[in-house]
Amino acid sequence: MNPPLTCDVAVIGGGIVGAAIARRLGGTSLSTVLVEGRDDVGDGTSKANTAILHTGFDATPGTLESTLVARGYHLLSEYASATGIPVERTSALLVAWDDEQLAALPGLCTKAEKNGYDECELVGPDEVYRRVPDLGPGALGGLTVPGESIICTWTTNLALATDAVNRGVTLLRGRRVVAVDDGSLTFADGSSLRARWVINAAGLGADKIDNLFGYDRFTVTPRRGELLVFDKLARAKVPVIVLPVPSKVGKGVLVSPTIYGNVMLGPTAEDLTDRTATGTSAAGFSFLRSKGADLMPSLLQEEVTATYAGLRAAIDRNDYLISLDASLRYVLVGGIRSTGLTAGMAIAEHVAGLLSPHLDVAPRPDLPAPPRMPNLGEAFTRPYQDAALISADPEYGRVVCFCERVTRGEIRDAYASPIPPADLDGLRRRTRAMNGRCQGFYCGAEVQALVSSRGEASSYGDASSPGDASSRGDVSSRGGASSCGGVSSRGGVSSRGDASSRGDASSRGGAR
């Protein structure tokens, strides 16, 4: 039997927050392992959000969330520029549809100023319709938020995880934690990991992991959000993010452009007990269509090309729950709602600060440059449009998925990357393959053949890259597995749980 893996810090959860924490600690002298229970990073809550880079204008002033979202907005904006994560600075417009909502707008402007954001502006109905002519009748006024942007959440998660691996972090996929005993984590496949410190960033499962450490302080309620995705031909109708005036339940139903050139309508907000219930529902669609008829009637005349649902990790408090227990050498990072996309890097910075009295978290001087990620954004040059790139490598001119213009070169690159896809859904998130209006009807067979052959890796180079092992469950750190001791590829893969069908495309995004 192989000896258990040992390390200084184990981070449980390969979503955006967990990957950001692993990246931050991977830049120190500490040996770090990122543990993900699913087959791929970013395959849980992090893939399921409306992908908005938030200014934090509407956060509750004085909360940890407000502080970290504001800080994270700047950190992620800079990181996106350095790594090529696509971001569109669309701005947002809150629209008031009745007198009560109109009366709430000045208070929201004041709240934004308390959160350090002073660029909001109150506007009248004429300006609202000038900015978004296709809105339905009856808008009474609005509040502009110039800094709100759309971003690719899939690329964000993958960039952070790739950066972590490049910095020396060992990534274990398909390792669901089932027991904890004095720093020793036991996984469902029978393997184990011993860590000096454990950080719980498990999202929907954070309360369950917290229970394993002897706590009973919060419960995660899976809150399902369903959305409709409209064809790219509808994009001109929605030049900005159209937000409702927030309520106590959540942000409400929005209409937003996506980084991939579509338009989304949603989400719903339904509290459930089943943490795997990412299926869509007739009631959810009926609700969204009724809201859409009021918000933008003409949008409902456009084709819906995808539907999906995601689960948010709601808890019974109005702030993040981040806590360090020195006696257990344990850090909880729980209650991270949809704002975790924006706040993730700031959360990592905050966690490092909590650990600093106990561990050396000073950055190493020899850190590699951030990875340059493939562009999935519709507003920027894609490989099929780049004549120089195609001339240098014709595979970038051989389109496989015609709806999304995905090339064989991109699929090949995904499988040659430090963290290659473990399945078709993972390939979707890395390339947009089969994410278009035909939902794989035309390209499905060829894409599946490339999945089966791992992008025909044998024809393009060495298939034994560090990423090759990760499809079996483990990714050794780029800095060398020996830094954590005893790394072995066990190949234990946990059940994927919420693998979506094409009709319920939960892998494509989700609830805000």
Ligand SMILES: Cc1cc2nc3c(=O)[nH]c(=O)nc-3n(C[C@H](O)[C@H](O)[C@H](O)COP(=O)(O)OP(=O)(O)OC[C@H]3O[C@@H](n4cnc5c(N)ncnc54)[C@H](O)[C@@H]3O)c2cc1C
The other form holds:
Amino acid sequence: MNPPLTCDVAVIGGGIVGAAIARRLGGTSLSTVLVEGRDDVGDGTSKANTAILHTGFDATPGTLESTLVARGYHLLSEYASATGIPVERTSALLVAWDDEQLAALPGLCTKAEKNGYDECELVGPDEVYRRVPDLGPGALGGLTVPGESIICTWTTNLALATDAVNRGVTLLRGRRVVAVDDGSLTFADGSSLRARWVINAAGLGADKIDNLFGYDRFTVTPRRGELLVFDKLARAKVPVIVLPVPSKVGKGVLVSPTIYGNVMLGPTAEDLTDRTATGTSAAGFSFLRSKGADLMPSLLQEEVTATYAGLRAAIDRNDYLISLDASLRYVLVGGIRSTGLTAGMAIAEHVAGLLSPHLDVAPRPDLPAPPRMPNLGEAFTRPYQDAALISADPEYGRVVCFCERVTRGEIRDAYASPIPPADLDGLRRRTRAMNGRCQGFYCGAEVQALVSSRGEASSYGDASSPGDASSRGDVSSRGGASSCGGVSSRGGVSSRGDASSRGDASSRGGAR
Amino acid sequence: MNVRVLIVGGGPAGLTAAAALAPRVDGPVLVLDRERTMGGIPRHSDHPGYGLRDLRRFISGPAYARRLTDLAAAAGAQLETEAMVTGWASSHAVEVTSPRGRRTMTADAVVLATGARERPRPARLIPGDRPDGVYTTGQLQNLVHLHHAEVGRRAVVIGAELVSWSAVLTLREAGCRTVLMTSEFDRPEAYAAFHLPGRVGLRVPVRTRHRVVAIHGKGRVSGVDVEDLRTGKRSFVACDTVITTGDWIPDHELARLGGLTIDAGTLGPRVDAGLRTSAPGVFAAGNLLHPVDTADVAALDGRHVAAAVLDHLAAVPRGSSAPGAVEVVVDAPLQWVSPQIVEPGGPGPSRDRFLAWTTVFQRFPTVTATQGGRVIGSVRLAWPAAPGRVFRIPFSVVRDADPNGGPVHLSVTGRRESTVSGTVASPG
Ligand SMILES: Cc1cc2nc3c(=O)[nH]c(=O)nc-3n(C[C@H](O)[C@H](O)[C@H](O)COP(=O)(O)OP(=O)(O)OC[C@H]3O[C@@H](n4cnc5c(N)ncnc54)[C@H](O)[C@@H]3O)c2cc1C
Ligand SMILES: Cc1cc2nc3c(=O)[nH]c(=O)nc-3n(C[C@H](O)[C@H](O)[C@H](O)COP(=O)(O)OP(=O)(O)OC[C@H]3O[C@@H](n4cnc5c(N)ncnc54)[C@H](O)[C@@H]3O)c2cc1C
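Given the form predicted on its own, state the structure of the form predicted in complex with this ligand.
Below is the entire complex, every chain and molecule, led by the chain shown above.
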């Protein structure tokens, strides 16, 4: 076994929050390691949310969450333009369906102002139906939130993690922390890491890590949110995010366009005990369909393209729980329930602020430019539409996934990127391949072949061609070298061979 | 770029339309297909059962696909693969992406032959975990026949229609045993007509009136929960593969993006007996119109559509809005009919048959046509109406419709009607 690795700071959790923190610390002179228990970054709650870039208009005024969501909104908006994370400025409309909800709207407007957001506007039913003509009958009025936007949560997570790696952070995937002992982290595979400081951004697992540091201050309750994604042909019906008026029971069910050009209905809110229960349920589906029937009956005529469920890391208090323990050299970043996509970069800034008395977190000069991310947004030009790109490289004209119009060039690029996909789901999050209405009827086999060959074209037409097998072998080793070899030499830390261990199904199962 | 006729989709319907049109059109007839090879679904449906009605042969899907491709090429049609039509630039121009570039193609006539697909698991709202190992038949056959990939060892097949048995055959070839087929209907949809299960000795347990209500497994499928629709009783069936078969939906994206009128029953474009859509100069053929019939019937659509395309190119005035056209609608248990617009006394649809879909099995069905409450025709059929496969209705049943009498209703009953005199038609 390799000798233990060492670093200044270890960040546990490769979700949006951990990736943002690692990116921030990667920009200092500290050596930083980002540790993720799963085989890929962004494979936890950060992959399955409603992907709204929140203004923070409805946060509880005075909370840390309120401050960080508002700040994160601006930070992420700017970062999105710099990196090409797709954002659509759709705006949102809260719709009141009964007198009680109608009466609540002015209060929400005032609350928004207390949160520093003063662009909300009360509108009557005519204006509500002018904005969303397909809405079901019975809307009494609404409140506009012009700044609410939709964003790609997958690209956000990946951009932050890629940026971190480019800045010299060592990314360890497939390393679940199982023990902490005086600055030393032990992973499920038996290897370990020594770190002067540890930052716990483990999302649903944050309370368990906190326990390993000897604390017993909170419990994460996985709060499941199920969602239905409707066909792109429904997109025109939903030009804005249609929000319910929040009640005591939670934020309620919304109808929203997605950045990929679909329509989303959800989420449900259900407290569970199993932290891996990301399955969907018959009860969830029928609840959503009955909600949908009221909100927008014609939506239910459209096909469902996907269903999924995410788990919010709910805790028993009404704010984020971010706290530094100087004696243990440990920072907890917990309870980032339903706004962490938006707030992630501001949380990173806040954590850097907490660390500054103890560590030199000043930005170092000559940082690399932020990465340019492939565009997954339907509203912006994609490779298949780009004549100049295709004539320069015909692989961008070779459509593999027809429903989502993903080209072989994009799949190849994903495997050549600093953080290549670990499996089919990882490829889906990087390219949209197989996320469309046919779910693989046409392209599933081809995409799977590209996953096995790590992006190299398959050639089933002449399966016996001897060039086939050898070229595949070549690519997978190339992929392996670029995925971890490059990173590890940079960070001065040797990580286990990503590519080889990935092929091993049993170890992969264990890490999940 | 400009062609006389552009055919979108190189499956049986598109290729056969091309073969019929190319020798008779004074200009290029171009077929675009987004796959690497022409042929549509039969390319990967590697078992015999193709070509009966159009080619008078009984050959495998891949052989059939090659044969139709050769016929279209020999007839002088231009065939282009890896060319995906992604949208419309105008009413007669489409946008195309291929490795050869991004371009706009303009045509005097456009034939949509984009086929149909099976609804995948999410569209069927089957809850549970989301592990690997859940496929449609289309994906399964692509995996096994084109990519020679591994599937599991124990499969549950959802559905028991023609295509479901095709899935069982493919699974068997891949070394995967079908441990259960489920059907929500009270008899396996395909048994009556499809002799394949018997012929190849497939012994597969079929549970009728059962439904898969949950899928379990982390990483890979570990099993499904199956519910008895009569009793509500649930049981667990261990498996590592689940195939969702049938439950078709037309690939109607281009039809919808082009603003064509869509039929609420088929979800494909509404067409008249000549296969004209609501947009002048835009035609449709194949399973886009009737999800789904066998490939030979799709192919014969392609042959049939040629006449209306040629009329259009020669500027012969007529169309779905022509006076004398009546609408055809169906009553339950029929769910849809194609075509939906006919001219009484005018030319009939392909093979002089309406294609329809039913939800109830009737061994000796009688189809009755009424207009304004008056019975205008009735026919007792010698073939059953069965869920899960197309039910064919002779065009003659609407022969006596009044061109100005409003919509014609088609209904089906199981018992023999003694009040109307029916003709007994033979299958085909
Ligand atoms: C249904 C739903 C809708 C939402 N909608 C929005 C929205 O519209 N806008 C918005 O801003 N926010 C939204 N959120 C909230 C947002 O998704 C989360 O706040 C955010 O993703 C949290 O990121 P994270 O990095 O804290 O957690 P995660 O993404 O869960 O990352 C934590 C990571 O830590 C890893 N980990 C855990 N334990 C260990 C261990 N022992 N060792 C190593 N690694 C470990 C996990 O594998 C995981 O990858 C929504 C959430 C849900 C569930
Ligand atoms: C598993 C299975 C088994 C079957 N077994 C039999 C059998 O034994 N016997 C039988 O007769 N029939 C069988 N069928 C049915 C038969 O395959 C279909 O009836 C037939 O393929 C329909 O032909 P089509 O031309 O309408 O559509 P398809 O064959 O689906 O062809 C449509 C073509 O259009 C292309 N296309 C779609 N959109 C675009 C676009 N935007 N741009 C470019 N190209 C596009 C597609 O790539 C495809 O090639 C089976 C079907 C399945 C799924």
